[in-house]
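One chain follows as structure tokens, the form predicted alone.
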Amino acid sequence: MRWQIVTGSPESVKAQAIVFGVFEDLDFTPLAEGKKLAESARQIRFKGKPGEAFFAFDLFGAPAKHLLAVGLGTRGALGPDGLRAASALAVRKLHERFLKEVALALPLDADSPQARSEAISALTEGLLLANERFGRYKTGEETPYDGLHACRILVPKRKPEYEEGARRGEVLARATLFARTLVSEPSNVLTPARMAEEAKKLAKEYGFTLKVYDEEACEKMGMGAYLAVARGSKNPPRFIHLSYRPKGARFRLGLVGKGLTFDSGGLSLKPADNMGAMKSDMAGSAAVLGAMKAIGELKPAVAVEAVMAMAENMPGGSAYRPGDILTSMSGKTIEVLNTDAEGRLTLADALAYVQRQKVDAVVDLATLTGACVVALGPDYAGAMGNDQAFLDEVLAAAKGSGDLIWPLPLPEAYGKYIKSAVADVANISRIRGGGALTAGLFLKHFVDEGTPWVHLDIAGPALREEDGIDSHKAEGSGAGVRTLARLALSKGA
């Protein structure tokens, strides 16, 4: 979709349809019918609450033209994330009416040229993402509705503000739609390979440095634990690093993924019910890809090492198994009690890898526990660390930014849950409860001291059972894209 900055009133935008946005006090002055729209509104019981959101189209423009009112709330309440879900619901309102072009009036002028960029950048990335759909593989209609075409964004005054931050807003967006495609792609084709091609790609694109590592390469390096989980697959892992170190970097950020391509749970295998989801296991590793996206195209000044060790989880006559001992890269022996947390396994390893990088922090992310989604819902990640300030930065990062980010402790006391008797760190915990957070507290075995390091559980809102605020039922959401991209940004300032 193209997007364009114009001035004037609603009524002068040459469009199909014009978004106008609405407070709870019904104000629509601002439009020559104000009067009449207000008493319309208030006959169908809208009440300008943030979701809610009426069409009139024999009230506006002369021809008329599709006026759909959408609520913000209070005045004093609106921001970023406010102006986002409002330009998302209103896309969703016009696909159902098939509509090509529109132009938004919602309100941007807010009291500094920061807060402008944000707004705008906000709204952009509303627009694009509700926009697009992943239907790649669907067949059979003649003529399929591809979405807006065009949409002019109405501001009061232009300003360099705007530009830049619609444009900020946009790459953000293109980002995580990119993350989105490859969570929703199927695991017959998205394989460990398929996403070595994506980061090449990348690579040719952004000039970043890229390693591809095989799995003899792996096993000099000593990866024990992430070749274990790989062995079960006949689709061979692929360890990608990543790197982009702009001349004058102060700061070295390490960024891991978890990238499980398929998760079947090996020899303790899932139960059929819903397996298919499992091919959005690799979603954090989507996440730092889709980031990287963002930061060849910002180009913000930190370095950036992203690792992603990318595997299947399959139960094949190679497949590890529940009883076995592993030795990580770091040295640390790992006893495997249950072969479907295999996350935690690719990800010691990861870990271990990106430190030797020399880098400042780390950022994992991961769908890596169910308990995670049982604590939060679908919604949000959870976040834990073991560094506070460095946590602090990560979620700043959040706010705002459409990730829904909670932060969740590391209680030492339940390190004693995943001791094991015959090696020096077993892959689960012995009881149920707080499994998010024993999760956390093994990859934390594989942090040297005095590493900030963040991990990020985004099993929840990874691959969508519903539309979200800005991403679609079935799909991919690109959880995280925007945070790890902002961060740097805040890094590189």
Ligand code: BES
Second form
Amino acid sequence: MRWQIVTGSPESVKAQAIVFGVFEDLDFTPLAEGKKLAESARQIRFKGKPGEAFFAFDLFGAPAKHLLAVGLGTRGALGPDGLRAASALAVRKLHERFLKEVALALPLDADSPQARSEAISALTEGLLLANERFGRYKTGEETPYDGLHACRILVPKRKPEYEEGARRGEVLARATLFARTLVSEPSNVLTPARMAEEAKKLAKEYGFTLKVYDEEACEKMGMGAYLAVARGSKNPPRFIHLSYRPKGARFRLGLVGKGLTFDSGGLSLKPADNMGAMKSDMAGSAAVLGAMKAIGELKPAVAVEAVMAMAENMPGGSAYRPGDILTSMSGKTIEVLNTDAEGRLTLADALAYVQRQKVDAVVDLATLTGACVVALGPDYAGAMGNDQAFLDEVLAAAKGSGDLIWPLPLPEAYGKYIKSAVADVANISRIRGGGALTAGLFLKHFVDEGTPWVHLDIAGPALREEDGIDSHKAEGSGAGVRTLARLALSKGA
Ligand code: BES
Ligand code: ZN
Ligand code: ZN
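Taking the form predicted alone as the starting point, write out the structure of the form predicted together with the named molecule.
Starting with the chain above, the whole complex follows.
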């Protein structure tokens, strides 16, 4: 979709439809037909609350335009999240009428340049994200409709921060869409090798340095935990390392993404119901690649080392087994008690590798535990870490980004539940509760004490079971992309 920033009255803008944002005071006066519209709004009991919308047709002369009123809640309480939700809701409604050209009149008159930039960025994200669907495998629709083609964004006055903010919003949206597509792609298409090709395309486009290690090369580096997970599949593993090293960078950020292109559970096989959702078990690595795309576009002055240990967890003849003892790259040994707790094994070696790149801090993203989904539900990622200040920075980057992240504890006292009788650590907890935390504690074994580290468990939001604010049912969400990109921007500022 093309977007353009314009000024003027909503009625005068060229478009098939006008989206008009209304607060709960139902003030339609900026529109010439405002009085009539306020009356109709009251008649149908439209309250102007977030999530509400109504259409009016045959307005503003010839050719007649559609008017879509969207609720914005109480005046003064509207921020980036509200604007993103309003523009995304508007797009969904416009799709119902197969419209192609729209003008958006939503309040963008925040009081600082920074706030105006954030506002229009969020609006643009909602617009572009809601407009796109993963439709590449649907063939033979009679009259295909491919969403909105053009949008004019009305601003009260031309200002550079509007152009800059909308451009950043577009970059963040396209990076998020890229990650979404990778997650939505099925595992027969998106293999470890294919993921390495995607990394190669990014490296070429943005001038990143790329290293891709095959099984033999990983063996040489001593990645016994990661390789054990990969052994049961015919699709060979690929360990991907992208680096971005701009001049003048004073900080080096490590990003690690869990990259299971499919997680059958291995010999500890998962139940058949909904196993297909496990094509999304590479959402952490998709988020890292998505963030690298945004970083390549926005070029913050921060160095980034992005690492993805790609593998498929399958129960083939050479699969690893419960009872196996693995030696990880760090030298620590791990007793496998369940082959379905594979993500933490791949991450153990990825974390060891990234720390050899002399990073100042590390964030890992992983669809790590069903327990995190039980704890926080489908929308929130859980955040754990070993350094409160760095955790706060990650949470600040998430705030208003479109990603929902909530902190969880890493209680030292739960360490006893992952003790092993025969190795340094066991890959599952011996008790039922707190699975997201014991998984986090397992990872902590592979992080040096002096390395600030945040672990984001994105098992809930990675693949949408229902429509989200700007994401669609049964598709990848791109969870984490915007948080990581914004973290890099803040580190590079
Ligand atoms: N990939 C799964 C976690 C998951 C669950 C992601 C639901 C997305 C949605 C992970 O590898 C896994 O299977 N974890 C096990 C760990 C258990 C064996 C300790 C789990 O959560 O059940
Ligand atoms: Zn698993
Ligand atoms: Zn998994």
